[in-house]
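Shown next as structure tokens: one chain only, the form predicted on its own.
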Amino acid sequence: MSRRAPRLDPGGTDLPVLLPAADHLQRRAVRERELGAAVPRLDWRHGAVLLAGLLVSAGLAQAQSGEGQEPVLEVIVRWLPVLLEGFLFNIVISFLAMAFGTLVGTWLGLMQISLLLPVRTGSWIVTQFFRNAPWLVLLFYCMFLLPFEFTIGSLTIPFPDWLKATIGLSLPVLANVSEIVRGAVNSIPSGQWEASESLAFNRRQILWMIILPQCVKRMLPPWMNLYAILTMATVLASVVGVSEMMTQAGRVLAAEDRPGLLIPIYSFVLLCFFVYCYPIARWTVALERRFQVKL
């Protein structure tokens, strides 16, 4: 027997229900069940808030400036090439670290499902170590343990700090990619393995021709989310002196010697990262919705 929703008695004491809010929560719950995770609440309005914060902070800094000082927004525009050059460096570091981490992490993830116990155990230990180690600590280890240059015979090859920072950031990335690959492979139904073995495919052929192609759509959304996290983490390179956006922002503040520029400059840095990472986050949600696994 189906149960009907109780009706409200106009003359009684029943309390009214806020139907619009209830409908909104119901739609949100349905979306979260479809995605298998919480629906992100980040949208373009947050970027508008950041932009408004930049303008308000610039106005307040201008109001506190002395007579004859250059307007705050004009200062930001004048230093814009320097700041954007540093931001481009952040993007380059993120691309290289993600490429190296994906390449090594894929092999490490496949080693975690190896049939050989020493290989499986060793790759699991490496994955868990780099996955749970603080990113900044790994960055410092690479900066101070790797040499400043390599000497091969009479040839001296410099090893710049930004390349060390790239390697340091790629270590936690490869560990997370390893877990993404392992989880994607284990999520494939066992019937796929059994059907492939019945067709006389060996394990390598099953992985590369049957299992991994099915894993791509499962790995792509978390992989993109990891890249967005990595991009925001590239500001850690400023601690070790790499000339990325945060470092350039500090140099701008030192050159201008105006304490009131602190909040506007860093608000602009925050806005740049939001503009770059927000489309990635929205695309990740769209891919999760498109490639969701029907159970």
Second form
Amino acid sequence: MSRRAPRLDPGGTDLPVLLPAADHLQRRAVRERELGAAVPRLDWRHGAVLLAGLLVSAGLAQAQSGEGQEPVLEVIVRWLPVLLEGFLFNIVISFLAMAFGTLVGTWLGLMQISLLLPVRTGSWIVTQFFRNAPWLVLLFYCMFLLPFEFTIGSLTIPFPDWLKATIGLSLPVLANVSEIVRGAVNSIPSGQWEASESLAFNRRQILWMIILPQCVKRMLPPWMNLYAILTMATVLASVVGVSEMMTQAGRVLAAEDRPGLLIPIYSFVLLCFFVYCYPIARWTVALERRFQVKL
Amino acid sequence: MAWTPDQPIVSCKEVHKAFGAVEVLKGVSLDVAKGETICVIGPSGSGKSTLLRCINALVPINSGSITVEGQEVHDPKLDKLALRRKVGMVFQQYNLFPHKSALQNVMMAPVTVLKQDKAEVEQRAYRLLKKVRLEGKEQAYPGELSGGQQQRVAIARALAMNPDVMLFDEVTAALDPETVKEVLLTIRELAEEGMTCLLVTHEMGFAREIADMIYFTDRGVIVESGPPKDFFASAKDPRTKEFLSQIL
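Now that the form predicted on its own has been shown, please provide the structure of the form predicted together with the partner chain.
In what comes next, the whole complex appears, and the chain from above leads the way.
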């Protein structure tokens, strides 16, 4: 009780209607202060809706299936390791594609603000091309254009499909990161450039020591947003035969050969992605709100 | 031709500057002797700030010449970084680095640009912050300081480079009347210590007190100039008279 923030006396205000919200916000502020960070606004009800969808569809499938058949939920539990293994693969692909995309995209973004016209134009074209191309088409291009192995001298390095898919997915990511970086650098007030120029910093020093550190904060929310979108897009890899969760779900359905399982299994896939991506999205919103106040 | 301290430290001759079709400076000439404090006054848009930015080579000029310690500022071969070490500048919007503490703001340039010893720079930074009356605020971030305090950090930051000339671009324009005093006091002390100062200001009372010379600009030219006593008492040009009658 001692931790509780001081409460307004309900009788002491002309706006008693606002009190519950004020109280809630105050508690939240106390929690954030203790944590020293923004608290994502997670609402269990949002996830519960999806879970309910899964259960209802499972129930329906159960009701429609003949007697003596295994309960739907048991089927899902039995296949859980296979499905989750696929999901883990999705996450691995998303991590790698994001890491590669961020690394290359940051350089591409910096090239977009280069003082040299050819560098600027070149990186702009690359960025615009990959940003405005359908993800699936880029994925197909990578699948069919990249060789299945590299031979350096006598050494042969295999180049598996999932790696090609990762590269394919990282192309739109790097283009988007490039735009995020360019936008963030341009959003820093020109006074920062003027002040650092007047202090005899050279362009490289200004960029790395003064401008970019200020950009990180601004880039974080859109970057996390992009990551959530990428994670959801990793299921595209199923189209080109990578054993991620969608592919695994298809295999499970083929093995079970029960049409009634279709909706429950895909609902489960949905639920997995939701549980993973929703907190990221909420955290992004929380960060955005926080930075908005501070800037 | 080597520069000697008895020659003007900053010398502008027939400086022209246009932004696109808009001519901002139409032949501005002025000389500043070492240790002198000059104030440039005039209505908004008359090119005062642009003039200061030209002296620091932040914006290029179209024609004419500006020299600092005998060096042509707009010579393409000039080492701009070398020039900027000699000329410190303070801006209307402070432009402190928000992700660095007051102390780091002051230390950054000497350590990274001049490659000076960190411990020695730190000592100097403490001294400079004390000089601008910000003792105890060394670890504060710009967001935690008032406008007047931020502006004084900005002054200390410029001084940390040991410049020979200081440019002040309407440094009190964004401050409330209370904090203006603190900043003006700091500038006055600097001027009294013999720092060469060029001020663009709207603080007429202050200009009258500390300036050795006042320049009045209007529409890109210097209309009138003189020591403050004569300037304020007996302005001759009708434009100056009108401006002063509005302000005083």
